[in-house]
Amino acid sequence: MSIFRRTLIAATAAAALAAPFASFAQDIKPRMIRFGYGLNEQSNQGRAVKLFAQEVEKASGGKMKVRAIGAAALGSDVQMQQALIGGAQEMMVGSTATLVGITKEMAIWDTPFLFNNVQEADAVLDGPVGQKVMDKLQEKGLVGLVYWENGFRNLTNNKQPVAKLEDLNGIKLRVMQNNVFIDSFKTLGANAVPLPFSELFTALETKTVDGQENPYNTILSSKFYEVQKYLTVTNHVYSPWIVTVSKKWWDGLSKDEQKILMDAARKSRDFERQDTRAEAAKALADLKAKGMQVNELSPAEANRMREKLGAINASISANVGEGLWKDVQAEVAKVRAGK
């Protein structure tokens, strides 16, 4: 047998032997997960998504990989929610407020002055009532994994310091695309303008709106200090984010894969809350250093706002159901009583 023929036979045999392994390698191609979010990579949101991605890859031995896509590159919260429902995107994190149009019970977290501090928020959101609200998403094609912290929301604007209720009169204030926010600020005298977050900086820069309301961290990471002069510490709403998954996609995962994602989500939640709170503690000082004029709403004025918003609370109760409203109020009271 010639050397050429022996070489050809050996090469053919090697190829035949390698073929099943090549096929096997293709079969175990990592499961890619697109995880969309609205803020930039350097934000608290971006850092927590990065940690989540690392945890998933580590726990799955590289069989699951998360592609983090920030800066609203996959669209606004509302657009991403629709992509998840349709199965065109796997995961996202966004505001609970933008889910109200899909699951009305999410409006409970928009209640003005619902929580006094983050400890109350953690206990309620991570408890049975928080889970009950999250579970409602499954009826609409979404699966909620965990709540993250956005933080207490505060006002910024370019017209004047807001020291009293009347100072809000006529201010064109960007609010989320959510009826509770729209109605709340209209009731307080502002001209509430619903806009996606992805359009907000440009709207402030072009003076399409005068102001907005968000936690310190978001004001800082989104560089709103470049286009806003006044910041009023109101702590008017505690604003959660929520990590959601496409139910269509989730139902196709194995129990082990679902557990990997859930475990990573809980780790990312604990990291994100700690990170967000540490950042918020210094963000206010940073915003002052960058030239924003900061004032704090007095307790008396905060009470005036609460009283003015009584009708909003009644409408939230009617919308989410009196049973859920009472459950949440009872849970908050229990936490305050130290039970």
Second form
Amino acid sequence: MSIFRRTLIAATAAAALAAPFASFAQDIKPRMIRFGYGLNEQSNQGRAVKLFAQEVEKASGGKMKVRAIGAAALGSDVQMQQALIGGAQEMMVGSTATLVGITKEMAIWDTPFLFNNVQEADAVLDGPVGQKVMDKLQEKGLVGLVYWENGFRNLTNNKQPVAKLEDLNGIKLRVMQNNVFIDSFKTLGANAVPLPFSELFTALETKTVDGQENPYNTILSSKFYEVQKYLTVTNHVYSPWIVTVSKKWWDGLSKDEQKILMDAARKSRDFERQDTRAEAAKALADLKAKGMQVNELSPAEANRMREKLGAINASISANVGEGLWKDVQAEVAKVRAGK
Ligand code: TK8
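Please could you give me the other form, the form predicted in complex with D-xylonic acid (TK8), since above is the form predicted alone?
Below is the whole assembly, all chains and molecules, this chain first.
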């Protein structure tokens, strides 16, 4: 018998004695978690997934390992959601807006001008109503852990500066695959074209579409400034990201493992929001330095836009349910009143 075989048998026997029963296989083979996301590694999303991975590995003593797979290499948000539901992928982060086809209540977060600032967003998303909407995912085979910040969305295009509503006429604008976004931009007069984020850069580059809307951070990290000339500060909606887990897989984890993931998710949320806000504060200057022409809307034009978009509130309320609509409005009012 070779020394190698003898050592192997001895090692195996020792390990079997030390860790009998079923846990043995688990002890030597870490749980692999494929965590997919749509943005680049060098983005607020990429940095927070990395932090999550480190936290999980540390807290589990290496028994759980996260493979972070960015740039939509595992597919678009919608494709990854299906992989999670089927159990072919364990985790992902993406926009709540892309989940509306699965859980219609998620569309509440797409309400234009719902939040005035990030403090309101945090309070409502992390509060009881945010949790209620998140829990709705479970019926559909997904477990939501935490909301991250994608951020307030702003408009870019390659045709002309948008200073007033009419300037949007005829602009082919990529929007997320979601009825609220399609309706919002149709209402504003743009030609709204739903496309997955993973196809967006190429669509802009080849001029399949003229424009898009995303937070400053994403315009920067996805290098949209290379293919977009004009940026209009609209802040038309606050967009959350949400970290989700395959329920099929989650249900097979021990309570300890679930807790490790939940704790790491909370840490990643706090880190991500800070990081995103710090980056957003500098991003506009960066985008100008990269050559983008930036304009703000006059207060009168901003109001016109707000009023126009108000017209779709009734349909959002009908879609998500009037009860939820009212609950969210009440929560926002509570935060505004400083209670
Ligand atoms: C990333 C997307 C992105 C979103 C979009 O996968 O699609 O425009 O803002 O963050 O979820």
